[in-house]
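Presented as structure tokens, the chain that follows is alone, the form predicted on its own.
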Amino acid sequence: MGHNKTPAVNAEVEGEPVKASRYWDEGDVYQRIVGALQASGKSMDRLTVEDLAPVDHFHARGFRATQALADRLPIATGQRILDIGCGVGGPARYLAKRFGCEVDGIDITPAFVDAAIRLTADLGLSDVVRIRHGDGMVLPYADALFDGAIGLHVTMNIADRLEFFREAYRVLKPGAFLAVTEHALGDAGDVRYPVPWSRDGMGSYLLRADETRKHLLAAGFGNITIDDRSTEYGAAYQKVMQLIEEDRLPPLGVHLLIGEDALAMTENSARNIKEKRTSPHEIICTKRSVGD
């Protein structure tokens, strides 16, 4: 099979260690998405990007909320676009694939780390498709290096939200732009848990809109968007969880990323939207210039 050209990758940290792993570390990811896409019918020898996007695409509304993303953002041929928290690698590839620019990936999970390498490979993108281990806040990455970077569903997880964004401004070139897609904090009461990016509360630090600006522009950021998508993603989830409750799920999906607990996090993640007590936001903005 084509797959066995890959060689597992021991994703360890270049430099600085990181603080911590995403709870969700279980396992060789790769062979299971591998699994997947053979009862799928995919061929390894074949591989396409969109053959991928079910289950490569580790966020809310998944390659959707990618493809609208990128359509809002100005990235050009030969350009050098940053995803920090890169998860498997979906985002950076079909970047790369679609505008013709090169994308590194950073991420602090060992396992979506190995799967991402790997997946690359297969789809023959490792030229331009940079995957590696390591803390987004601590990027391996000279200043003024990117031309633009995204963050999809990787700041809920982010204790200090300021400094986050100062190390991303810090590797961002002059007016380059900065997308973040979030849950942010609704206005009725607690979230209810276990969600996607935290089982019982821990490690979630969830602001509200108005905090996530004010941390923007003190890092540096101006010309800044935030856009609620909380209709969009509430239908995304109710569409989920039928296909769960009536078990027609699909081989290849993020629940194999998720694991047994997709259906109680799926009916929070809605839930918490209808009640408002999280709000799904679409953000991009752009690092000022010196003297902006």
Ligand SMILES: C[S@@+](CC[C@H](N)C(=O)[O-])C[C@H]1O[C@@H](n2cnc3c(N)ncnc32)[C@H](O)[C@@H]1O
Second form
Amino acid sequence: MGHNKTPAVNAEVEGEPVKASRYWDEGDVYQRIVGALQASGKSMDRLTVEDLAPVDHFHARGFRATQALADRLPIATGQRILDIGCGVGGPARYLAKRFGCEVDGIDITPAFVDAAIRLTADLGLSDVVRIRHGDGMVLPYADALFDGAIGLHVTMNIADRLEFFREAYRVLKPGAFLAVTEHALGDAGDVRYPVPWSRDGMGSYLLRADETRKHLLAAGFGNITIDDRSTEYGAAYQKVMQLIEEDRLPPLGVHLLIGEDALAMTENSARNIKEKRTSPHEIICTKRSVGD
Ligand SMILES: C[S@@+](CC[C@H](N)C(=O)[O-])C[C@H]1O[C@@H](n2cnc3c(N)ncnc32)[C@H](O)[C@@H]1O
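Alright, leaving the form predicted on its own aside, put up the form predicted together with the named molecule.
Once more the chain from above appears, this time first in line as the rest of the complex follows.
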């Protein structure tokens, strides 16, 4: 399907608009991605999930991080998975294609939702990947609907983590998994800004691993594993910094979503990890059933 035929999202917000959507909103994201795809010689008529991978996994390690996490997730064909804070939809489309599951994606930033819906249509995946605009704090889904949920690099902007986890818990079936990746507060604390999720510390709510574990337990999750990925993320940021410094960034990349300050944000992200001010974590847990 050609990109000019795909629908734009109706950007009406369900619930109150919140600050995070204004922070991330960066104009016509879809057209920027299409322009970069064309500059990279990709045909919109034969677009693949892999073609989009450099731009649509919106975290420093990108597609590799999504793949590595997916290797650990117990997703079966036909299951229904939720992607909270789905961004432009790369992880949602990847899971749907890899596992033959259905994925509902929800995000608070209208420009990302618009791009996610249109890119999903361009790939012919709209029947298995449903994207909508909304707030992860008040999910517009029935109780116990999903077999699993992911939230990749979203929680850094979530002030009330316990409520966020409780809401995820509500929409999961008993025994379903929740997988979260995030930058946690490191032992040294005192984060250097700007970073990709906050220019000056406003809207940034990092927690230490033990606080996150406490909130997950209080929300009703068990079997909690928290893995530190500092080495992998540190190396990824170094690589991006080198590309920026040598002016060799490819047309297609997550820099299209970050906007200004990409170099300062990348430098700070790398230093924060090196100086143990932050530590990137991969967290997987399951919804305890009553009596567990
Ligand atoms: C760094 S991006 C990650 C996007 C996506 N998870 C990925 O890995 O490609 C963070 C995303 O979280 C979304 N977000 C932040 N707060 C949110 C909230 N309360 N509800 C839903 N989405 C939220 C932002 O709009 C943004 O798309």
